[in-house]
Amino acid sequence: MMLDERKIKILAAVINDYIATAEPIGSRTIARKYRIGISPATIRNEMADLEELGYLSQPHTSAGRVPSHKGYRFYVDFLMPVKRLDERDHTLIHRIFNRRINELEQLVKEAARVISKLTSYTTITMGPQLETSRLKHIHVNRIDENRGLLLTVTNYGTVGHHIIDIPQNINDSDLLRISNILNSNLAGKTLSEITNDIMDAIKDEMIEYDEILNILLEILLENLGDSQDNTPVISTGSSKMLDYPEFQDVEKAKNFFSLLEQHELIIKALKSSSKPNAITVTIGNENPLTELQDLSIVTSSIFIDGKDLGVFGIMGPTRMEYSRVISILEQVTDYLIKTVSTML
C-alpha cells in the first residue's frame, strides 16, 4: 500500500515530534500542533494504518505512537528537511581547519571532537587506513654521545620517533649522509614497493655503516608494517549518550560503553555501512550486528586520490536528529578533504 499525502504528513509529524521529545505522540498532539485539517479521530485511524504498515508502533495500549525503524528509513529517504548550519556551527568548524595542524591523525581527532560537540552524539573515527602509507622524510640525528633519534614522517603526517644506539665510529657528518641515502632510496615508497633490490642498493651504498644500517632498516620496515596492520579506532563524546532517555536504563548504558571497547566489532560495523566519499545512514535493525540494532550510525568515508583516509561514524539513538547530523558531517568532510589534499 502506497502512502498518500495525508499519511505522509502524519508520519512526518510523529517523527519530528518524537525526535524532539522522546515521548509517544498522540492524535490530539498532531491535530493541535500541525493543523492538517482533520479531526483527532481521523488522525488516530491514519496512525493505526501506519502502524499496520510497519511505519509506527505503539509501546503501550493507551500510549501514542512512536516511529519504527522502517518509519525512520522512510523519513530519511523522503521526508527529512535540509538543515542549514548556523553561524556558530560554521565558526567552530572553520576554527579547526584554520589551525596549522600538519599531522592527519591530530586533524582527524580535532574534527571528531567538534562533530561530537555540535551533534551531542558519540563520534567514532576509524583510520586512516594506511595500506598506502609512504615514507615522506627520514632523518637521523644525535641525542648524545652514544644515542641518536630516528625521525620518520609519512605522507599522512604520521610522525615516528625511535631512539637508537650509535656506534662510536659514526660522527655527525656520517649521520647526515646516512639520512640522505635513506631519503633518496626510500622516500615516496610504500612497504610493498621497498624491494630486495632497493635494500641491496642501500647496503652497497652504506657498506661502511653496516652496523647502524641494519638497525635503521629494521625500524623503518617495522614502522611501515605497523601502519598497515593497525586500524586506530577512537571514540569521542561517549558520555553524551547518558543525556538521552534511551540510555537512562543502566543496563543499556553499560551495553553501549562495552560496545565502544570492542574495536573489531566497531571496525566491522563502520566498514559494512560506509561508502567512499558518501554519507550513509544505517538505522536500527538495518545494522547486521545485533549489538547495534538499538542505534543508528551515520558515516562518512573519505577517499582522496585513491587513498583511504578513514571513516567518521556518528552513533546515537534511532531518535537521532538526522538532518543536522548529515549537514555537520558534510561540512566537516568537505573541509577535511580540502585541507588534507594540501598535505599529501
The other form holds:
Number of protein chains: 2
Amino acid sequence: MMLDERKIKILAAVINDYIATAEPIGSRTIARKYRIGISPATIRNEMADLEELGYLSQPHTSAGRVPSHKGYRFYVDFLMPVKRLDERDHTLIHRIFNRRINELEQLVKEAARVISKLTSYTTITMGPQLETSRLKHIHVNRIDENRGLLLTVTNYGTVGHHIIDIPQNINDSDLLRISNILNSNLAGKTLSEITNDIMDAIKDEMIEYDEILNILLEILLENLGDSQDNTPVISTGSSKMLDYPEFQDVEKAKNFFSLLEQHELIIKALKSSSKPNAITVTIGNENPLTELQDLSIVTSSIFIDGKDLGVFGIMGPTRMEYSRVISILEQVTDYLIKTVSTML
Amino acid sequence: MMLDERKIKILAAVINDYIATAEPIGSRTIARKYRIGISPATIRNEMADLEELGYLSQPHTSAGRVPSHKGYRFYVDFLMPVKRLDERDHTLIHRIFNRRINELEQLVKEAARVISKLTSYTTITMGPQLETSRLKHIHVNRIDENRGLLLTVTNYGTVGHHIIDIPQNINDSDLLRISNILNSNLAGKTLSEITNDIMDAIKDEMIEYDEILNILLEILLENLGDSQDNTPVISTGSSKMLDYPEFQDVEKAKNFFSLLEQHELIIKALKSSSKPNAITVTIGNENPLTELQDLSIVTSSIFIDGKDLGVFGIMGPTRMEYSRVISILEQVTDYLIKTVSTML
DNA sequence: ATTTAGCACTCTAAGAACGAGAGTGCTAAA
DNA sequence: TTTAGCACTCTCGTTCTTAGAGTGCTAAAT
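The structure above corresponds to the form predicted alone; please provide the structure of the form predicted together with the DNA.
Next comes the full complex, and the chain you just saw is listed first.
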C-alpha cells in the first residue's frame, strides 16, 4: 500500500509533534492541533495502518504512537520542513567565521563548538584522513644551546611541533642543511608514504648527522601516524545532553557517555556514516554498529578540490531535530569551505 | 570536649566505612566490623556525642551517621590512613613519565589523564600563570610564497604557532631580520610585560616592515593573552562520575557537569584552593564559592625554582577517597617536577 | 463506501496504604 | 560506665487502587 496524502499528513504531524514533545502522540491531539478536518476515529484508523506499514509504533497498547526508525527515514527523505535558521543562529555562525583564523585545526574546533552550542547535541569532528594529508614543510629551529623545535606543516595547514634535543656537534648551518634535506625528501609525500625506507635513504645521504636524524625521524614516524588530526574531537555539552528526556535515566546517560569515550568506535561510526561531499543522516538501526542503534548520527564531510578535509558529526537521540541540525550543518559547512578555500 | 581515643576510633570507623559504602553507618555495623570491644549501645552514645560536636550528622532520625564537613576535615588532618599505591598504580604512572615527552603542555595533559584514570574523579589542570611565563624564543618561518609560521616558545616549553600571511615585498632575509629583532626585543619578557609601548618601539625601529609587523604584533597580543595555558583543561571520565551514588540523581549530575563548563568559576576555585608547593584539601563548605559547597577539591601546585608551573585539581563528591587521591597526586607531582626540572 | 460517534477495554502513572528493616534514644539492670 | 531491652521513628519497597489517556471495534450516519 502506498501512502496517500492523508496518511502522509498524519505521519508528518505525529513526527513533528513527537520531536517537539517526546510524548507519544494520540489521535485526539492531532485532530485538535492540525485541523485536517477529520475526526479522531478516522485518524485512529489511519494510524493503525501506518503502524502496520512500519512507520509508527506503540510503546504499549493504550498509548499514542511514536515514530519508528522507518518513520523517521521517510520523514527525513520526504516530509521534513525546511527550517530556516533565525537571526540569532546566523549571527552566531557569522561571528565565528569572521574572526581571522589561519589554522585549519583551530577553525574546525571553533566550528564544532558553535555547532554543539546551536544544536544542543554532541558534536564530533574528525580531521583529514592520514591517507590524503601531505607534508608541505619541515623545519628544525634552534631555540637554545641544546634544544630545537621540529616543525611540520601539512597541505591542510595543520601544524605540528615537537621539542627535540640537539646534539652538541650540530651548529646552526647544520640545522639548515638538515631542514633542507628533510624538505626535499619528504615534502609532498602523504604521511603514509613516509616509510622506513625513505628514512633510511635520508640517513645514508647524511651519515655525519646520524644522531640527530635518528631523533628527528623517530619523532616523525611516531607522531605523524597518530597525530591529533586522526583522533576525533568531541564537544559535548554534557549538561545539555542530560536535559533530553531520553537521558533522564542515569543508566542511559552513562551508556551514552561511555560510547563517546570509545574513540575507535566513534571513528568507525563516522567513517561508515559519512559520504564524500554530502550531508548524511543515519537513523537508529540503520547504523551497522549495534551499540549506536538507538542514536542518530548526522554527518557532513568537508570536501575541497576533491580532497577530504574531515567530517563533522552530530550524535543524539533518534528523536532529533533533523531539519534544524541539517540546516546548521549545511550552513557551517558552507562557511567552512569558503574560508578554507582561501587558506589552502 | 576533646575527642578521647575511643571517640576518635569510632569517628575513623564511620568515615572509612562511609567513604567505602556511601551508606549511613549504624552502631551495629561498627561493633560488628571493627572489634573495639564495646557494645552497639555504647557506640550509640559516643556517636550521639560526636554528632553534638559537629563531626557527624544524621540524614534522618532513624538512620545511621554520615560524616559532616568538619568530620572529613578532622579525618584528613589526623585520621586518614596512609594509602600506599599498589603495583598497578605505580606502573601506570611510570609508563607515562617514561615516554620521552619534551613539551610541558603534552606532559601535563598526560598527567591529567593518568590522574583521572587512577582516581575516577574529574581532573582539572591549569597551566602556568601569565604573570610568570616568559617568552624565550620567537621566530618566523616561511612555509610557502605568501605564508609563514610565527612561533613562540616560553620558558616553560609551551610552544605556540600561528600561520600568517607574508606580504609580497618581504623576502627570506627580511624574515630573518624580523625574527632577530623580535627576539632581541621580546625574549625574556613576561607575557604581561609585552605592551603596546614595546610594540610601538619595535615598529619605529623597522618602519620598512610596518605591514608584516602589524600582523605579527596583533597576533602576539591577541594570542599570548588568552593562550591555552590560561584555560583549564578538564579530563572528566563523565561516565565514571555517573557511577558514584552522589550523581545517581540526573539533576545532581547535570549540576556538576554545568559547573565544569563554567571555566571562570573553576579557575577561581582552583586558584583560591591551591597553595604554592603544597597539596591542599578543600572540603565542601570550606570553599568560598557556594556553587561548589557540596564538592571537595584536592589540589597540588607544581613549583620549580620558585616558579608556579600550574595546578592540578581533583574534584569530586565530599565523600572522596582522600587518602588515595592525595597519594596519587603526590606521586604524580613528584614525577612531574623531576621530569620538568630536566626540561627547563 | 467512508466517516464518525459511542463505548468497552487496556495500560500507565501517580498516589495511598502497609509492613519489614534498620537504626535510634532512653531506661533500667549489670 | 556499660549494656541489654524495648518502644519509637523513619525509609524503602511492595501492593492496591484509581484517574486518565488512548485504543479498537461496532453500528449508525453521511
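Residue numbers count along the first chain shown, from 1. Rigid core (definition): largest C-alpha set, two forms, superposition within 1.5 Å. A quick note: this is a predicted structure, and the numbers were derived from the prediction, not measured.
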Requested in this report: Look at E110 and decide if its Cα position differs by 2 Å or more between these two forms after superposing on the rigid core.
Outcome: no
Residue shift check between these two forms, rigid core fit, V82 Cα at least 2 Å: no
key: Is_shifted K268 between these two forms (CA, 2 Å cut-off, rigid core)   = no
Superposed on the core, the Cα displacement of S238 between these two forms in Å comes to 3.6
